[in-house]
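First, one chain by itself: the form predicted on its own, in structure tokens.
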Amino acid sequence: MARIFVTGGAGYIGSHVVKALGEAGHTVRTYDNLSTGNRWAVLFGDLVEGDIADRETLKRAIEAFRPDAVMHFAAFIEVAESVRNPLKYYRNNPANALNLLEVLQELAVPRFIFSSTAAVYGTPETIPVRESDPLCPINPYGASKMLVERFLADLSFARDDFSYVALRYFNVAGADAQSRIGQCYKNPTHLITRALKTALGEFPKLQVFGTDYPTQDGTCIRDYIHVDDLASAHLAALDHLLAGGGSDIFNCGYGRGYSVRDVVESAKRITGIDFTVEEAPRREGDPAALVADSSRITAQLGWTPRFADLDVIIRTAWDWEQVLKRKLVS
């Protein structure tokens, strides 16, 4: 078993990975400033409250823990916000990742797993998109993640004692099957979460941004991946690096896209609530379709998803939303 240092481990995706690491027997330390994460979401290991911009606190936390690998989730992730406030994204995502990597180089931490995104592809020329396809992000969020991927590629080329895996997520959704953790943002932007909160009456309506895309029903198409399947991809990447595997990049998705209208229909069916839906103009920075070719991670790392079904994803998210509502009320 290994010692894993997780930045952003109190957030949505990070906390599910911490859970998977703990259940697999690894020793975990979470480092999080709790700006969007929650202390109660860290189910295994200890939590050090700190910011990755705070170099001294970060270095002390890593040096004392002596990790075999670092997993990095501490980033801003909202596409629309990145378009409105690009410098916020460039300051946090690449600049603070550079700060982290410099600390890891000083401490000779040899392995790194990076939370990247399908947004690095921009508007792909072919669907499903492959890891070898051109990177051409159309929003600052995607560009900020692409920069970090470049940092990692150059660092691993320069140093024989450093290797990494970058996982390019498609649309992450769902929640822990036991409803212990799930999404918990003050102002969620994820489509499935917004739909379910609208069903619960927390929002008066669900807006569908853009109905004139060149897709079958005019709405955006995305490849939704269950957060627990994504967590298992991180463990597969960790096993790869611990076994001496080289640096690599992998898509994480199911290879099947669902439109916004598909998601709305499924959410209404799962909840049994015919909530209000309103059509709205397109948002800046949204490509028409993003669907993964994930054959590389399946073939090379043996990753096998268990929850590749939109209804299953939404059902676990719905169960969590009802638990979360009771948690917040109490």
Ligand code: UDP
Second form
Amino acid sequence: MARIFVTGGAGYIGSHVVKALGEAGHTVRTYDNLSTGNRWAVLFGDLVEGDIADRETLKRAIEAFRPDAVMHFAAFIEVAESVRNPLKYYRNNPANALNLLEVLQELAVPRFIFSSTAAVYGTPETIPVRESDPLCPINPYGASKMLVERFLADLSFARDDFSYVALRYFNVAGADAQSRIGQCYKNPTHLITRALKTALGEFPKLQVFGTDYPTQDGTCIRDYIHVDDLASAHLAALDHLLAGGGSDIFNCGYGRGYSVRDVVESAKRITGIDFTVEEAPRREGDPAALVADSSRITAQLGWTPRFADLDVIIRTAWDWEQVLKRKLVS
Ligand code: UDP
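And the form predicted together with the named molecule, for comparison with the form predicted on its own?
Now the complete complex, all chains and molecules, led by this one.
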């Protein structure tokens, strides 16, 4: 069993990975500034409250823990916000990741797993997109993650004692099957969460951003992946590095695309609520279609998804939204 230091472990994806690490018997320490994360979301290990920009606190927390690997989730994640406020993204994503990597080099931490994104591809020329396809982000969020991938490639090339895996996430959704944890943002912008909160009456209507894309029904296509399958991808990447595997990059998706209208239909069916939907203009920075070719992670890491079904994703997210609503009221 290994010792894993997790930045952003109190956030949505990080907390599901901390859960998976803990359940697998690893020793975990979460480092999180709680800006979007929550203390209650950390189900295993301890939590050090700190910012990745605060180098001294970060270094102390890592040094005392002596990790075998670091998993780095702490980052900003909203495409539209990154278009409006790019420097906020370049500061927190690449600049603070650089801080972290320098600290890891000083402390000779040998392994790193990075939360990257399908947004590094921009608008892919071919679908499904492969890891070897060109990186051409069309928004600052994707560019900020691409920069970190470059840091990692250069660092691992320069140093024999450092290896990494970058996981390019497609559209992560869903929640813990027991509804202990799930997405909890002050201003949720992601489609499935917005749709379910609209069903719950927290928003008056769901807007569909763009109905004139060159897709079958005119709305954007995305590859939705359940957060617990994404968590198991991190454990597979960790096992790979612990076994001496080399640096690598993998897509994390199911290889199946759904349109915004498909998601709306599934959300209405599962909730049994015919919430209001309004057609709206395109949102800045959105590519028409993003679907993963996920054959590499399956073949190389033996990753086997367990929740590859849009309805299952939406059902777990719906169960969670109801628990969350009670949690926030009480
Ligand atoms: N979307 C939408 N209405 C919303 C939120 C999102 O139509 O309230 C669309 C968005 O334009 C994109 C897709 O849903 O085409 C997925 O967006 P999301 O923000 O969930 O994830 P992203 O792909 O930006 O990471």
